[in-house]
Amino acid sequence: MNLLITGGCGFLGSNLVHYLASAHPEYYITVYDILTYAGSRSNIRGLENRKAIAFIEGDICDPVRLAGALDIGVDMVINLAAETHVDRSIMSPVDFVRTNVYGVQVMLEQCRERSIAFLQISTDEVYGPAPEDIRFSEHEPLLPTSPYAASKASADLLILAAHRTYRQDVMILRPVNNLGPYQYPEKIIPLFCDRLSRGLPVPVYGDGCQIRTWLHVDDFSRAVELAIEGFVSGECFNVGSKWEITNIDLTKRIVKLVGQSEKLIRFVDDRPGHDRRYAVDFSRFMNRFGWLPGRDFDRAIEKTVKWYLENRKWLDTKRTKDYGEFIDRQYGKLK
């Protein structure tokens, strides 16, 4: 199996590359990544010296560069290339439309010309906020709230249209929030681990009672592995867990695991259009592929926080000018 993994130097992508390289040494994997602020070749360090792993720096919006990467002989494209941070999508929606919508259209066209299967990694946020005690199935309408979620929903619709119009081989996975190593510290867990480990306060939006569902990235990678092996063209599947937790309770867990005081928690103005809860029914994927999350939330969060604390040098490299300006713009000078 020859795979092209776009966004393979980002959080989900690099963890998937590590997982597949270990589980399937017979796979030939090409990592295709433009290396934005959130992607780094250091995330796949140690893999590139293998004969079955290659790296190409490129933009998914560049059809010529992408065509060159596909012409080496690819069986399937797994798309993890995306702008993903909701806060940044509110500040600059056009970047999200370019990568998450136009980039997907470019990939669809290039894959269709070569009869290459296309596996899209979407998000549970495309459904919009879930009422209490409701978990959305794949048959629910897409009602995204943020520019980020709207861009991912738009991509999903383009992908399904390609299947219906051209009978193109496509499949979509919609995972919940992932936690694990190599996540750029603009997201809540690595951000809080970084700041708390340096004795700095951490921001919590609004009252902190927004609810999210979490999944360890290794369990996500296992789900992608099963989707590769049992590809079902034209289908969407939710990939989730039952581990729901409020942002404030998650924050308190991180504070405790880092060994800091809850006095470092700061409540800040809520994000515009902040969805209260996301939740999906993943039974369809579970029944089709026999998949269940292998880690419970307690083990997953402990392992994740421990990784960031043991890899502070990695975190240090992420504190760029962009990182500092983003934090200041979003949360001000936290005191």
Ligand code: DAU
Contents of the next structure:
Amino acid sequence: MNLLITGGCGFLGSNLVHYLASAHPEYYITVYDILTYAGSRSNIRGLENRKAIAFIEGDICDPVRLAGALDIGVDMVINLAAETHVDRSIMSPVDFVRTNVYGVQVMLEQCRERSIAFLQISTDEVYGPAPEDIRFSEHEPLLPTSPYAASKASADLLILAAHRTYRQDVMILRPVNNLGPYQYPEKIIPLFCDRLSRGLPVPVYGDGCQIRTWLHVDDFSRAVELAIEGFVSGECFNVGSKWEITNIDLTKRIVKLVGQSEKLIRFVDDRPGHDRRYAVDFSRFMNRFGWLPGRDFDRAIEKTVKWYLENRKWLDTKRTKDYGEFIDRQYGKLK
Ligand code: NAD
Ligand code: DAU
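Having seen the form predicted alone, I'd like the form predicted together with this ligand now, please.
Next comes the full complex, and the chain you just saw is listed first.
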């Protein structure tokens, strides 16, 4: 199998590359990434000197560069390249439309010309907030709230349209929030590990009672592996778990694992349009692929927090100018 993994230097992408390189040494993998603030070659360090792993710095919106990367006998593109932070999408939606919508359309066309299968990593956020006791199935209408979620939903619609119009080979996975190593410290878990371990307060948005569903990134990678092997053209699958937790409970667990005091928790203004709960029914994926998410959330969060505490240097390298400006604007009042 010859794979092009776009966004392979980001959080999910780098974990996927590590996972596949170990589970499938026979795969030939090219990582294609523009290296935004969220992506770093150091996330896949140690793999690049393998013969079967290559890296190309490139933009998914650049059809010429993309064509060069695809014309080496690629069988499948797995797209994880995206702008991914909801708060940034509220401040600067145009960047999200460019990469998450236009970039996807460019990739679709390049894949169609070459009959290359396209596996898109979408998100549970495309459905919008789930009422209590309801888990959205894949048949639910898409009602995204944030510019980020709307850009991901737009991409899903373009991808499904390509299948209906051209019979193009496409498949979509919609995972929930992932936890694990190499996530840029603007997202709740690495951000809170970083700040708490330096004795700084952490900002919980609104009342902290919003619910997110969590999945360990290794379970996500296994789901992608199964989708590569059993690609079902024209289909979308939710990839979820039963680990639903409020942000405040999650925060308290992180505080405890870092060994800090709950006095460092600050309730701040809510994220505009903050969705109360995400929850998806993932039985279709489970039944079709025999996949099961992990059952031990305590172990997963403990392992994840430990990784950030043991990889302080990695966290320190992320506090660049961009990080400083963004975080100062968001959390300046907490200092
Ligand atoms: P991330 O922000 O950590 O990484 C994104 C990567 O894409 C970075 O390496 C970045 O350099 C690259 N990239 C951005 N724009 C690009 C462009 N124009 N051309 C090429 N590369 C570009 O993101 P992530 O958390 O790993 O998310 C990966 C995908 O999974 C995204 O599509 C996201 O919507 C989806 N997703 C993530 C989660 C999660 O919990 N992290 C959950 C559900 C879905
Ligand atoms: O649901 C899947 C999505 O999960 C992915 O599609 C996105 O790419 C990914 O970024 C993630 O989005 P979230 O908005 O859920 O992640 P974030 O870590 O930003 O926020 C998680 C929850 O924590 C959310 O309800 C907002 C809250 N939060 C977040 C931050 C950064 C806080 O209360 N304080 C914070 O400082």
